[in-house]
Structures are given as C-alpha cells and as structure tokens.
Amino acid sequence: MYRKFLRLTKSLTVSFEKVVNFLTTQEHNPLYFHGALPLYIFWFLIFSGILLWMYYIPTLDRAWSSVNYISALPVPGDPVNEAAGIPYGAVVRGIHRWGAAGMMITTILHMLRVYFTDRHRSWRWLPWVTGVALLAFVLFVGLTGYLLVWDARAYYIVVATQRLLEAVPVAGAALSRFLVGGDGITDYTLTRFLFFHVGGAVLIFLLVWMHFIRLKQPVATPSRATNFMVLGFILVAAGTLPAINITRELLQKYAADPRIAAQALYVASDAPAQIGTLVDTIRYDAWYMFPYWLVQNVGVTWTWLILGGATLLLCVAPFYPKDRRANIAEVIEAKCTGCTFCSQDCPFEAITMVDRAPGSKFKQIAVVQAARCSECGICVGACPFQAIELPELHSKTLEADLLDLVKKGA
C-alpha cells in the first residue's frame, strides 16, 4: 500500500512538471531547481542580515526603536521621519522577512519533492536526515529573528517557549534558564538571542556541507531566469510590503496618510515588549509560529507530542519500506586498471580508489561502498574496460537496453 501510495505522488508530481514545461521550457522550470532555490534565497538573508546587525543594539531598551529606526514610517512630507530612518531600512528589513518566509516556503517544496518521487530512501539516508536537520535550524533561526525585534510578540514567545522548555523531564529548569541566559530576561538575553540567530545561521552552512557531502554534482544554482523571477518576488514583496513598525499610535498619528492607511493589515511589529505584561494573543507567522499556535490550542504536552512525532516519522522515512539491495555494483579486479572513470562518473560518491599490493600492474583499483551504491549502472557505462558490473545487469544486456531507447527516441 505505502509503495503504491509513492509511486502515484511521484507520477503525480512528474505529470505536475511536465504542465509548468510549458510555462517556463524544461530549462528554466524552477520545479527542477527545488534544491538550490533554498540556498539561492539564503543569500538574501545573508546579505541582508548584515546590514540590519549594523545598526541594531540588543538591549531591552533599545532593541525595539533599533529596529524603528532602521525601518522608520518613509512618510514624505514628514521631516522627522524622513530624516530618523535608514534610506531604505524598511526595504532591505522586508527582503529579510519575506526571504525568511520564501526560504521556509522553498524548504518545504523541496522536501515535499523529493518525498513525493520517492527520492528520500535507502542510499540517500543522510542527505533526508540533514534535510530534516535543516529545517529545523531554519525554522530555529527565524524564530530568533522573531525575537531580535522584542516587541510584544517576541516576549509572548520567550515566555511560551520557556514553558515548553519546562516540561521537558529533568533538564526543563535548567534549559529554561540557558534560553533567557539566567533566572531573569536582562541585556544578556537579547545579547544571546543575536547569538542564536547568527550562530544557527552559520550552523546552517555546515548542515548545507553534511547535505551536499555524498553528492559529486550537487544542484546548488538555479537558472539565471529562475534566479530573476525569484528576486523579482522578493524585491516586489518587499517593495510593496516593507516591514515597517505600525503600532496603533502610529497609525493613529498617521491616520489621514492613504500609504500609511493601506499597510494597515501588515504590522511587522507590535509595541515594545514589557516584561511581566504578557499579550492575550499574537500575530501568528504561518510558516513560523505554527509551534506556539499548538502551545495556546492544544497545551504544551500535546504540542510536544505531535512536534516529536513528526520529526520521528522523518527521521525513519528513509528506511521504509526497506528495499531489496541486490545489484550493487561489483569491481572484476582482473580487469580493472584504476583508471578513476568509474569514480569520477559516479553521482553519489559511492566509489573510491585505493592503492593495491606492491608489484601489483596497475597502481590503484576501484572499491564500491555498497551503502552509497544506487545501483544505477552509470559505473558500468563509464568504465572502457568492464571491469565494474551489476550482478543482476550484464552490461552487454544494459548497453543492449540504452541502445534500444535511443532507437525509440527517448
């Protein structure tokens, strides 16, 4: 049943493919980018990042009105709050947030793809495993991103974040207290947010590393057309929707401001945080919060609960239904010259040279890792000599096989 349920996700998802190749030609099909479109857009939050941290101050009292300056109301006509801002603060803080969200929104597709075409299990165990990984650091650093802005919101969530912490069994008290770095919410704190935030940022390179590791070509930049339309969506989002600090007293002062009016809906931020007064309820961020939405509707237990359940079942996704593994690729030693071909040709990292016995022919041979193998036969094609065979496809049979579909024309 489940086999059957995957191989009609990935004739779904091939059928899916072909329409958008219509739309966009076979080359520029940001569906076959799903890979590199997460780490395309991490740049954005790279570079954009920087520039934010340049001018923000992590204290409890001037966090809030770091982040209002650097995205100050551009109101025109208004000399103070055309002089109080960053010259376009509010548009490089928008392609922040909304990259955030389209790297979440990426991660996701990109998963989902490689789920749905049954990609995800056997061989490719660690790259799942580190995907998985990766989401969860993505969706870790921009929670922190939530908390650098220490608004209302933010402290709503240090608080429901503690008491997720202390029903941990044990080590809940004692996380709970590393999160806010005492007993207390201090200067520290948001010190050791800006920590976090950074840190799981750079933690995410060396995840991207551990992803790519067992990949010889990885596909890590989309198309130059694709990499257009995504800028384009960042900067039109950011353009039309910049993150600006509308707060009800802003908006009441600028009332009669039409610009200021039609941004209403879109509050990047609420009111300075102040501790001890905690809000009745927040602004959820879909692709973000959706954590603290199950902490208010369903409990902490729950929210545990169903957070480690999924995170198990994505962690053993890759190892069922566990496959018969009967065609590994075989090295015939009397044949093989240690020409590398075979090494370099294989996608997956599978096969290796290593030096033989001295006074041997030739200086190296070729040594196939069976946990990397896929089976594919692209060794068995690149050797010149046949000297690498799967033992349940002759190569004469595979060549016999290839030949037959190029006469077919596929």
Contents of the next structure:
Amino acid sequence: MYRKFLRLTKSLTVSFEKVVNFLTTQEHNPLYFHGALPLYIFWFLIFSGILLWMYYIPTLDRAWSSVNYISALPVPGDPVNEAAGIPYGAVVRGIHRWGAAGMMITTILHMLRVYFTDRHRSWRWLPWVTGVALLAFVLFVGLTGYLLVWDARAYYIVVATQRLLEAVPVAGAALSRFLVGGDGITDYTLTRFLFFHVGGAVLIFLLVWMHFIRLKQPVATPSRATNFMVLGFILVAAGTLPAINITRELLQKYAADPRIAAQALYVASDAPAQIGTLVDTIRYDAWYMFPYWLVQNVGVTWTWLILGGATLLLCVAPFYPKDRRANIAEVIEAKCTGCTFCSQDCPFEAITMVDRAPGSKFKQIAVVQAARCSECGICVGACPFQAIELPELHSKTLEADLLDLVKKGA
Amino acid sequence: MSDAKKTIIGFVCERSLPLEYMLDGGKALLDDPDTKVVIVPCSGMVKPTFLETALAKGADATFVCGCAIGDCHYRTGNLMIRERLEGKRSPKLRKTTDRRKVGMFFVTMKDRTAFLAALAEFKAGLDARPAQEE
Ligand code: HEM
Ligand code: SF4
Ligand code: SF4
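What I would like now is the form predicted in complex with protoporphyrin IX containing FE, since the data block earlier showed the form predicted alone; can you produce it?
The next block holds the full complex; its first chain is the one shown before.
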C-alpha cells in the first residue's frame, strides 16, 4: 500500500517535472535544484539581516521604533516619520521578510520532492533526519524574527508560547521563564530574542554541514538561470510590497497620501506591543504562524500532540518500508590497488580508504560501510581494476549477458 | 537509410525508462527489435569497457541511457558516466573507440517517446556515415 503510494507520488512528480524540462531543459530545471534553493535564499537573509541588525535596538521601548526607523516611509507632516528612515530600508526589510517566506516554501518543496521521489529512505536517513531538524530551525528562526518587531502580534506570540511551554510537564514553568529571561518581560527578553534569532541562524549553517556529511558533491548552487529568477522574485516582491510598520491609525490619518494608500493591503506589522494588552485577532503568516493558529483553534494540548506527532512521523519515515538489502558493494581484496577512484565517486560517502598492513604491495584498500551503501554500482563503474562488485550483479555476469545479446542480434 | 539489420546494445538504468512496458519477452525493445538492452541499477555502473566489448564483439553501436541530468536517483551516476564517455573522468573510453557509435541518452521514466525518437536519430546517423575504417 505504502510502497504503491510512494510509486504514485514519484510518477506524478516526474510527470510534472517533464513539463518543466520541456520549457527549461534538464540542465536548468529549477525543480532539480530543490535543495540548493533554500540555501541560496539563505544568503539573502544573512546579508539583509546584517543590515537590519546594524540599526536594531533590542529594548522594550525602542525595538518597534528602531524597526520603524529602518523602514519608515517618509510621511509628510508627521513629526516622527517625515523624511525619516534609511534609504531603501523598507526594501531591505522586505528582502528579509520575503526571503524568509521563500526559504520556508522552498524548504518544504525540497522536503516534499525528496519524499515524493523516494529519496528519503534507508541509507539516506542522516540527510533526512538533519533535514527535519533544519525545518524546525527554519521555523524557529522565522518565528523569533517576528518577535523582534515587538508589535502587538509579537506580544501575542510570546504569551501563546508561554502558555505552550507552561503545559510541558515538570519543566514547564522553568521553560517559560527561560523564554523571556525571568519572571516577566523586560529589556533582557528582547536581547534574548535577538540571540535566539541570530544564534538559530548560525545553527542552521551547522545543520546544513551535517546535512551534507553523507552526500558527495551536494548540488548546493542552483543554475544561473534559476538564481536570476529567484533574485527577480525577491526583488520584485520586496520592491512592490516592502515591509513597513504602518499602524491602523497612521493608515487612517494619511489615507490620502498615495504612498501610504499603496501599502494598505500589506500592513506588515502592527502597532507597538502593549504589555498586558492582548490583541484578539492576529494576522497569520501561513508559513510561520500555523502553530499559533493551532493554539488559538484547538488548544495547547492538541497543538503539542499535533506538532510532536508530525515530528515523530517525519523522523521515522526513512526507516519504512524496509528494503531487502542484499546487493551491497564488496571489495575483492587481492585486486584492489588502493587507487581511491571508487571512494571519490561513491555518491553517499560509503567507501573509505584504509591503510594496509606495512609491507603490502599496495598502501591502501577500499572498505565499504554497508549501512551507507545504496547498491547503485557507481563504484563498479569507477574501478579500473574490477576490484569492487555488486554481489547480485557481478560485472562478469553483465559482460556475459552482453555477449549473449550481441550473438543473438548478429 | 539502409535496411540492413543492426545490432545495438544499450545499457539502460532501470529507473530511467519504464522498461517493464518496453521489452519483448527477452531483452529486445518492442519498438525497435534491433536494440537489445542490458539493465543496470544506475547508468553510473556502466564501465566504458562494457561499451568497447560490445563494439569489439560485433555490435554496430552501443549506448548508455540514464536518468535526466539533475535527477539521478543515486544523485551523481549519470554525471559520472557522461564525464567518462566525454573523456573527462577515469576510467575513459579507449582513444581508438569510434565515438560515433557510442550514444548517451538521459531521460525520465515519462520520456519513452522522446527516447525512442532520439534512438532513431542515433541509428539514422550511423547509416548516414561513410563506411568506417576499422
Ligand atoms: C535549510 C533547509 C535545507 C537545505 C539548505 C537543504 C539542502 C540540501 C541540499 C543542497 C541537498 C543536496 C541535494 C543533492 O545534491 O542531491 C540536500 C539533500 C537532501 N535533503 Fe535537504 N535541505 C534542507 C532541508 C531539508 C529538509 C527539511 C529535509 C527533509 C526533512 C531534507 C532532506 C534531504 C534529503 C533526504 C536529502 C538527500 C537527497 C538525495 O540523497 O538525493 N532537507 N538538501
Ligand atoms: S554501490 Fe558503491 S558507489 Fe554505490 S553507494 Fe554502494 S559503495 Fe557507494
Ligand atoms: S577503485 Fe577499485 S582498485 Fe581503486 S580503490 Fe576502489 S576498489 Fe580499489
């Protein structure tokens, strides 16, 4: 059943990609760079994030206004906003925010693609499980980003997160205090959020490195055409809908000003947070705020159950269904010269070169780590000395088949 | 086009083409019985010497068929065999091998028609050529 399902998803994915191949050729099909895309967008986030960081002030009374200063549209006659702000600050903020949505979307697409094409199982468990951690971290960093704006929505998220944490047995109260850095929300709270946000982003780097440990030559840069396309998307989105803080009052006050009116559909952030005053409706950003949609609609316990259950399912996914693994590459000791070709070409880093005993004719020998082997036979193609073989498909057998076919054909 | 019977040996990755619908009872292509197929788990398993052996033992042409570039199930197999046949990665084809008789196709399991068209073109190219000096 499940196998059939995986076969069906693969078939549908390939059909879809065939259409794109027709438009872009195989070499430039953006869907073939599904893993490289989130990484590429991550660079936008780092650079725009550094620019924002230069002006951000992590204190309760200045956080919102510092973000506003970065991005404020100059508003004629407004004592705070007139000619204020940093040139193109709203666009940089837009790049950061649209980039964050883009990273989440491409990460999810990457995950679905890997899953649908059956590239998540068995020997691939390490990239998959580190991938699950990456997904969690992308979500975490995105959410902490929303906190930094310190608007009404950020305050709502803090209160809801505290409720979530308090529901944890035993450690609940401590976790909740840990989140805000003490009994209540203080300036230290925002310093901590900034640390979570930046520290989380650094950890994403570390996780990406772990993600690649068993992947030889990961495709980590999209084709140039794909790069320009993504760059275009982000710049157009950030240029036409930059991220700004227009409060509802400002909107009403300056409704006549076309520059303000143009942003009315995309009110990026709310009014400054008022501790103790909880907004009753928060605007959900579907890519990041679904946990809070859950909190509001199904309650704290169910939110934990749903998020925990989903994570658990994701973590065990690579181990089912089990494959019969009988065709793991084997090295023929007497023939191996230690040339390293096979270990250079093995796509899953399953072959290590090990020193031979002193005095041997050759210095090294190839050793296959069974659990990492995909049974692909690429090492067989790489070995000039016929020293490595798949036991159920010996290259001698292949050659015999081939001679048979030539004879039959002639 | 000559109507002389040809023998073409293809090494086909089991994940690239829907082979279960494409072969007669044996190992000949339904749509082109001249073409016989050796199935491999990944095009990256093909050694250039396999192709040389096929030609040396009397095949008129030989080819490798793997997944679309960018979509190898084993990540890099099709890139490896492409580089080997292009002489950019060891083991390479012998210098004396007639490259015109060696084909490469990279397709998805939905590209059956495209593959057959490319194969026909490859065959037509063989006929169009002047007799080989072998
Ligand atoms: C920040 C987010 C992520 C980045 C930057 C990223 C990046 C990449 C890259 C560049 C590759 C190599 C592709 C190749 O060369 O074949 C890859 C492979 C892979 N990724 Fe991710 N990834 C991310 C998240 C995820 C997630 C959320 C999952 C799943 C839960 C995942 C699962 C995998 C798996 C299983 C592979 C191996 C695919 C194969 O062997 O063909 N990744 N990733
Ligand atoms: S068959 Fe060879 S190349 Fe393929 S994963 Fe196993 S050891 Fe690596
Ligand atoms: S390619 Fe062959 S000879 Fe070279 S190290 Fe690997 S198994 Fe040994």
